[in-house]
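Have a look below at one chain only, the form predicted alone, in structure tokens format.
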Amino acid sequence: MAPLEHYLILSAVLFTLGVVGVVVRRNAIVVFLCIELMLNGANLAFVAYGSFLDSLDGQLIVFFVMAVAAAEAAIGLAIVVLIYRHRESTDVDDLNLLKL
């Protein structure tokens, strides 16, 4: 087994990766799939340290954290379509839908 040393660095590398694809790209489908990204890094290093310790704690978390991103993820495409709908575009400098 790998020791956990190579389990975070992983999980860090994902999570890196999710914030500078959240920083850097402008389309919002993109940036949903970064965060979902990272999501996945620290869900990588809670079942890690789960591992670990020889808990199941961080296998519940990542139960709860993958059911949010689903929700997050279904509702967060429903709203992008319905922009895209509306604005034919997905480029989040071009949102500005709540400004008055």
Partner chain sequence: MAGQLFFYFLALLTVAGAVAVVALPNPLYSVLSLVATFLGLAGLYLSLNAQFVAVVQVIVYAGAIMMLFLFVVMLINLGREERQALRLPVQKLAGTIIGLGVFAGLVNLYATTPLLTGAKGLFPAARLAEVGSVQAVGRLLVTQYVLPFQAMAVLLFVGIVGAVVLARRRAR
The other form holds:
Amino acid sequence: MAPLEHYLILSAVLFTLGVVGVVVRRNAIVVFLCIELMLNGANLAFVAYGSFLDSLDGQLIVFFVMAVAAAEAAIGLAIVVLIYRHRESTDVDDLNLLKL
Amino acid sequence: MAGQLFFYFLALLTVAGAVAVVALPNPLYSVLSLVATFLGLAGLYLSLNAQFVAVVQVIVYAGAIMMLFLFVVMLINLGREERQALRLPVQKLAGTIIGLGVFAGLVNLYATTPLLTGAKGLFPAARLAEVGSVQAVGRLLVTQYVLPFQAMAVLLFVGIVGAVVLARRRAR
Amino acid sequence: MTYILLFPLAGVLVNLLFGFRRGERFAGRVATGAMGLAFLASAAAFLSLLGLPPGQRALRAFLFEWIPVGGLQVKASFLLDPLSSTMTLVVTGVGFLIHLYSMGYMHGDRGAVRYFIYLNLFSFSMLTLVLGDNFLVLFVGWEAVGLCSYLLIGFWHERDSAAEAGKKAFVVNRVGDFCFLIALFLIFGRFGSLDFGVVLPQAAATLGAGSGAATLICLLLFGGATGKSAQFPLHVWLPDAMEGPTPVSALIHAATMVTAGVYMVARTSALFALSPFAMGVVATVGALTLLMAGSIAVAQNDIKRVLAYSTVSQLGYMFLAAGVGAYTAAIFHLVTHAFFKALLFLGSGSVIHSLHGEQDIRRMGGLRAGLPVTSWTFTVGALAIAGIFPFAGFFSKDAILFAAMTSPRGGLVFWLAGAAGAFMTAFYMFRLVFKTFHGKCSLPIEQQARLHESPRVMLLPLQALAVLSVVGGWMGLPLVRGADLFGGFLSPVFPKMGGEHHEVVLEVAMMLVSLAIALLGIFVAYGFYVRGQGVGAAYGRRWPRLYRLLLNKYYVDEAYDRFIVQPVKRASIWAWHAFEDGLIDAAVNGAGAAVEAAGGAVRRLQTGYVKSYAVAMLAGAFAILVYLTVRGG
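Can you return the structure of this protein in the form predicted in complex with its partner chain rather than the form predicted alone?
Everything in the complex follows now, all chains and molecules, and the chain you saw is the first one.
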């Protein structure tokens, strides 16, 4: 089994790729995918630490994270569909209605 | 050594998938690449003795959630992102730099501080092989973690209702 | 025993769920049936109480821990002892008859279902009040009957005067309730408990006889009783309460709810025994009220208002009795009063019903021919309240007058007040009888032709109550040893007053005197209103000031308006301008303006693009990471 550092660096790589994706991409769906990527980076760290500490808590937390991710995906995608219906676009850079 | 090789293989798959998610212009390909990443992660979880999470990762994440994404992509049918002048260049540049900064900070942290300082838990690999990883997780889920488990159920329910309410076509 | 409470509650629920759909007849039957069952349950409870030896007649029913908070342990529990048993019998018995009567009286009213729900709810609340085993349960019932009273006074809320009267009753009662509540706080502070079973036996040991604390608590409790039982100076709401339907006036504002104050004073007699001063106040207020209300009743022309002031006056009698320590006499009068006052109100309701809403006695007269049953039952009620032998009121009033004279706390002054009250009672009651049922009818001819007796369902309660008004007093026969069943049943509940040896000669003499006084009152009324028509009016002209003073109820309402309502209004308006406009609005608007200005300055930071916010969040996360690294390293 590879040492803990390897797993953690891999998780950091995934997280960073997610971050960069969120910032760079414009399509709302892809932004969501990148957020999933970040979550999975964090998940990997949890499981790795749990495994190396002989504990199951890491796995359980990952389980809960997945549930949150599922709920978030459901709501988020519904919002995306709604936005698309209204504006014929899923480009987050078009969404500047927060500013009056 | 075989374990090491296995790890590097999976890590490569995972990172490649992740890079593809970010880089490919067509959202459909991004989704499929993410599925590849998830499969790689599932393999990694297996190598970490986390069979339960590995299976859930494949079934729920790669299976269910990604299908939902695919549905939406198909439904909206956007096609590739048009190449156009980069908007909000300052934000994007700053975001990328800070993201890389986070990465550097994390790696720096791993390199400079001892990582395994916590107390050892109750489930070493030998014990897990004995009682079964999935059983142990399941038992914890309905005993020590029963309250978050219930809360999760509520959360998912609210999510379902919320999604239905949001996506419903309003009769005008 | 809990069944007593359960039946009216079930009636409320059934009528709430089905009453509106099934209509008025159904609702009336359910409500009346519930009261009938409650009465049977009370009777059963009474019998099981009789089966116990006299010293230990108390049943307790514990339902659940209601408020277990630290030092405050309040149980939802109920107590059935001779006192509460008497009260439940009166409430359910008279209540049942009045429910029955209401089925006829409210027939055809659009809100009849609502009416029956309120009426049952009231019965439930009143029973909670009398059965409660601690001050808090009593208080819950106390407030709940107040609420029902408010709802029923304002029952015809489309009439402005009814809505106003309901509001007035509520507000005036609130003054008393406030006193009551403070008394409860003091009791809890002193005793650490609100249970009757704890507070009352320990009262003497904890407070000490004649102590300031005992006096304060008692005066506050009595303040509460003044509000609910319409004693001076909080009596003003009761006459206005006559805006409600007449059976409500009979049940709530004559027979049961207004006697709650008397019940409460009797219940806490162990506390009052510690404070001679408070008892003196009780007796004085009672005597004052009975004189005042009696004299007002003489000059009123609205049939229900006369009865209302009569009620206030009779309640004064009860407090006079309680104040001199004759609790048995007070409760005895409470019971007989419930019979004959309910009868009188229902009789007046019958008159009003057949005259289609006419309430002014100057426009009545000679109704005896058209309304024979109403007429004779009303006369029985009048004889009973006037205290003519052998009607019920004779015995209870005599018991009070005797106690007022002979009790160590009583005295000649109290007796004189009571006797004067008795004279006035007889006078105004027979003024009412003569003007309503005798003499020439002053109604228009076409209305006379349509005059008809009320339906059977209304007459039956009248007849039953008339019988009770005759025989109701016989359970407390004086003079003969052992014949005073009522007193024997109740007396274990109350503290001994001492000096209870009966001097037979004195008692007989006093009986004769009070009988003579009552007969004199009737005779004067006869002289004024039957033989010499217009004599009364002549006297009114001779002392116009006195007459106007009485007609206007001693200007108490006006005094309240002048000295309390208007100043409060003016102060409120001033406070509105000074605080509301000057201080609060200025502060609120100022805060708003400040935020607006600050927001205007900072809004440049907001681009409105989701991305910008994501980047900002990321920067924050990075900063935290750096901080942790630096600190941890």
